[in-house]
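Shown next as structure tokens: one chain only, the form predicted on its own.
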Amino acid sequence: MAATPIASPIAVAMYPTLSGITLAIGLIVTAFFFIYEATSSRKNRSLGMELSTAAAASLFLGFGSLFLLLASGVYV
């Protein structure tokens, strides 16, 4: 039995537009947390609305730089 490669789910094409979109994302989210982080007094902040902002914002730009790395050639 031969081997099959290993093929990637996401055209190779793709990775530079995708890399742009998600780090786009990735930034939103990060200035959207920074603007309320600023703006808002401590007895009116959330835990969870500054969880997952930042969770959001870190999932987009660690993708974002995923295929900016694979984009450029480096594959990891």
The other form holds:
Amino acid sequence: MAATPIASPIAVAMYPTLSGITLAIGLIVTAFFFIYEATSSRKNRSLGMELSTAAAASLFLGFGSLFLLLASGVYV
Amino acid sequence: MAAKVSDEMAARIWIFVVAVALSLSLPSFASSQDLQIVNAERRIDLSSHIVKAFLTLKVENIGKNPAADMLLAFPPTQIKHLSMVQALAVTGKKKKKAYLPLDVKPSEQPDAPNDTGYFLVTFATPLTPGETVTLEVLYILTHSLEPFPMEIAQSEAQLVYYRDSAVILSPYRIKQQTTYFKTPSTRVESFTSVEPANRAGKEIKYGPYDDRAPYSYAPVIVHFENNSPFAVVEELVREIEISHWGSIQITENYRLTHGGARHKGVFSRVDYQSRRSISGSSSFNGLLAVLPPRVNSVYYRDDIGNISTSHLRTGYKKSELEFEPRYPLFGGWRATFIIGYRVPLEDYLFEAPDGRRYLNFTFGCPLVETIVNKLTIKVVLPEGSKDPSAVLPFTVNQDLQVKYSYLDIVGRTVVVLQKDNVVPTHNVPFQVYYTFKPIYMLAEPFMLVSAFFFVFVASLAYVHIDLNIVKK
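So that was the form predicted on its own. Now I'd like the form predicted in complex with the partner chain, please.
Zooming out: every chain and molecule, the one shown earlier first.
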């Protein structure tokens, strides 16, 4: 009777650390995005740069908020 | 002449052979007159409000056909309260005794006298004519101790009636039988006397009775004192929520009552606290719940809020939660509360060899020595689970529901298992199988990622859109 236990793909003890790191990176990239928006003029703006920064920021912020929910006990 | 005789003989021989072949090919097993019980010993334990009866039967096949099964009979009043019947076949002698579990099923017989209920016990190997087998049967009755007097004051002891028969009800002839009743204390008000019956301390012995016909019945009533806690959970809803991110959250909603003699008159707290041994001897104020070993985040609360009168002791094999309701429970009083706790996922979720996942959890109620009138277990499977199925060693009512929880789009499948009249002997493992593709776990973080991305795109659109009426 081969019954292998199934565990979470990421160790549960790592959730608080991971949430802190990913949220910090996500907030830094968000800062880059908004600084770029504020400092560039209509002519120098590049849509590709904006969208890629937005994508990276939302990726880190999304995973960071997931790990934050898991670390605080809301096992979604 | 010789030819004619031999023709007739040949015809006769042929008919005989065909008749024998037909009778051998038809399966023929013993009817109820072919078995008899050589020796029966019944021990009924009346120490707590859950009545446990242990029956040792030595069954002999006195017929000509092998017997594949036998019937256990119960009077109609007992069949309603019968919670569990188990049978074991005893093989070997003395030191080398082995117990083989047998299959027991409720059965309907067409010619049952006086609405007798039956259970069919299937032997491991059919009993050949002349052979005997020893069976040990355990059956558990709930709600069978009737409080009499039905209402008692705070300082009175609780006396109950137990109705049964001195002679074991059986569809077979019983050559010799004895019945023992074990009471929790030496206070026995009365017991019906069916010769020979006598009482010694905490044990009442009825028997030995010789050679009773099938379906013989001698009703007796034992009136004795039973101050054990009559803890009855009227309704228990257990929700087991599986999260593949690492934990299983269990929430249990209890509606607890005291199922003994109803309390009449006033409740004097002074009497209760000063003379605890006399006052409220049949009441209880503490309960014990046995929880899994690696349990964390245990909470105990009710509608008002958190209840702090509880003690949790975690251990390696099990954890024990000793908790007290807000007030002691006397006869007829109720308490409603919620107990919740969390266990790690790897203790209970496994992968089967065929690729399906299954939850291996314990059925029943964690409270010790408690009857549950109506138990509902809801296993909430994560979003994206398909083909749920439950495997249990006994019959339950199964159903499927949908529950919407955190970050859900289509909802989570819930397997609902419902059973009535549950006793602590039902605390055995059961499995719930389902299929799940691990890629579905990414649905939740990507929902959050897309929400944040939408915010960024909205700010981008705001920055890019030119709302000037006059072109600069």
